[in-house]
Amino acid sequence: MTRLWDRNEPLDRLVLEFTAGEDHALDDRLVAHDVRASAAHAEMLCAAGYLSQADHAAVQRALLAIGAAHARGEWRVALEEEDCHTALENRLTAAVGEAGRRIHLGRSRNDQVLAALRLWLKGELAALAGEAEGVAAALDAIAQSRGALVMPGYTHMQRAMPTTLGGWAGAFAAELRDDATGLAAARRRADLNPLGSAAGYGVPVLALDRSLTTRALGFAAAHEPVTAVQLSRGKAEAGALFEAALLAQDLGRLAADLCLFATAEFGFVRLPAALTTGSSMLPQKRNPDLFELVRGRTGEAAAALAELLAVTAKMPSGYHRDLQLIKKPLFRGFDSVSASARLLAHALPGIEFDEARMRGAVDPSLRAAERAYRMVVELGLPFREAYRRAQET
């Protein structure tokens, strides 16, 4: 097995665990994109002459097997192949020949994982924003069901004014919403082709068309200049993971709601047993682990972030190995929103709203800022004057 720099000399066993670490499991995400990569990549060098037709059709029904392959499950990235680069152009060179090596011309694995990276980020800003739409979808049901019921509306834990499920539920639909608009528009900087920067310096002597990459692969541009590419590694993923944890801040805080909601004090909701969990000690314990974890959760998107933002601080320019630690948290925070927003999405129609209990937390106390405006509309008081009386009555 050959990686893609060798020189046919020895690297050490804890070196090459080292460096790669968890690199080669993680790049079993990025195949698909990779293989979609050097497709377009393969497309490019024939347009230009640097690949016969002959050789750009036998690559490219070898991409096709290899990468459907994979997908099958039939072969992963293995440790000594460091990543899906090597992997990839190994398997090629074994089913074309002489055609798999002409591949890497005008690339470096620089810009083919970063081009990877960028069609996997973009098809999962997209997929968890459906996702905060499947949240939302489930409130509007609540809203649309049960919205009428009154319930106390509530300012530092204390009951405030009175309100109804359906503003309850109507509120985290729309800032969900919100959170599904954000990601779409974080895909921005994920939106350029990073293809033709090579190791970040293009490529002398060939002329390659990166307009042809940049529409064959769905990009809005090519990245210019090709020195700002590895300049801005780190940055999409950022504002990708940014936009995931104030989504998931918004998972949580409904969460907790719901956690708070369920507790006999409360009374609120109902779980059913199939969303509960029990106690190993307390035979009448049924526990709403499910909200409790969404709500822990958050603390995983946000922490995913500050490791991302680490790895590129203070870094000089151009490209550093330090770079592979991004992958890492980028898709462990994206994981961990994504299942929290799945999880709620399914578990949200199944909670049942007990009507008295809410009715029931709306004392006459909550209408005290209604009778102060009435005072005022009614009566032309200032509003300081019928605050004072809405006091005392």
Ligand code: ARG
Second form
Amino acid sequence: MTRLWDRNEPLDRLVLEFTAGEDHALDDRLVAHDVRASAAHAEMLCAAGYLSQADHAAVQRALLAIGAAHARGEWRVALEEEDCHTALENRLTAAVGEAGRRIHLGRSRNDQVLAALRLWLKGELAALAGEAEGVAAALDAIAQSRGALVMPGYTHMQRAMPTTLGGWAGAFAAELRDDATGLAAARRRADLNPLGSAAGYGVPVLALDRSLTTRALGFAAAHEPVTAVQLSRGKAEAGALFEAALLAQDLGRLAADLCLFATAEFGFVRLPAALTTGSSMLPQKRNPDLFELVRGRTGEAAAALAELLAVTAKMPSGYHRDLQLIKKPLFRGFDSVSASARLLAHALPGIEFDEARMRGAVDPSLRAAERAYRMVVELGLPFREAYRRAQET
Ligand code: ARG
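Can you return the structure of this protein in the form predicted in complex with arginine rather than the form predicted alone?
Let's see the whole complex now, leading with the same chain.
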């Protein structure tokens, strides 16, 4: 397998390993999307008269077969190929010969990688929003079945006022739905079709129809002007990682509450044995490691965002190979938050709440503000006077 730009001059092995690095392996996630974008590009080339009907049909059949074989795990992007775009074109040419060698007309790997990444990102944003909704639904179920259970509300980790389990669960459910809305809104920047911008300065000579690939791939519009496309690389990814980081924060705070509630001192929740881990030394222990790790992983998406922003910061305009370094933190950040969300949606239904312990923690002092408000309403006292009297009762 050769690289698309090879001119029979051997590439230094260390340079290949350094430049293609992990990128070829990361690109395995993009293969299905590159197949889709390549099919749309071929359809456009055919409609514009640059690819015959027969070549087009052969290319479409081969793309489907190559994509399906990849999905079955029958091939992977090899280091020698650098990236998924090269791997795909190599296989296409091997399958259909001359027709495969016509497909790269009017495009560059620079717009190709953006098309595949944006298709990937749109899918992942929807999937992660769905996972946030899944955790919210598990909290809804808790609120519905045991929402009336009384428990203390805390400020400064001190008991403040009575609240209910429904109030606690409903708060997290609402914020997780807000995170899902944020993730859905982050789609905007990923919804622009980069195809047709080619290396970053458009396509000379040819009359390409960008609206055809825009429609075929379900993008909201073509990204204009073509010179802005490479400048935008990383922005859709950064917006998405920011929203993912906010979701991670809410999942981490939910997990932090559950760690606290599972202590003997609180005793509000009991975790079934299957959800806990043991101690190698202390036979009596069952630990809430799963919630600790969700809490501990809160920083991963934020760290990924910082890494990504450092790649594009101060970079001159146009394409630079640095830009491929965005993929790794992007995938890592999304994987992290998605794993935490799926774990919590899985674990929440198994949690038991101890009604007596929760109610027992609501001592009469927590109703002091309530007593003061009654004195205001029933006796007409100024609030400050009622506040003073409520302290004494
Ligand atoms: N792996 C590359 C990336 O993610 C693909 C584009 C390569 N383009 C190039 N001109 N070398 O940016």
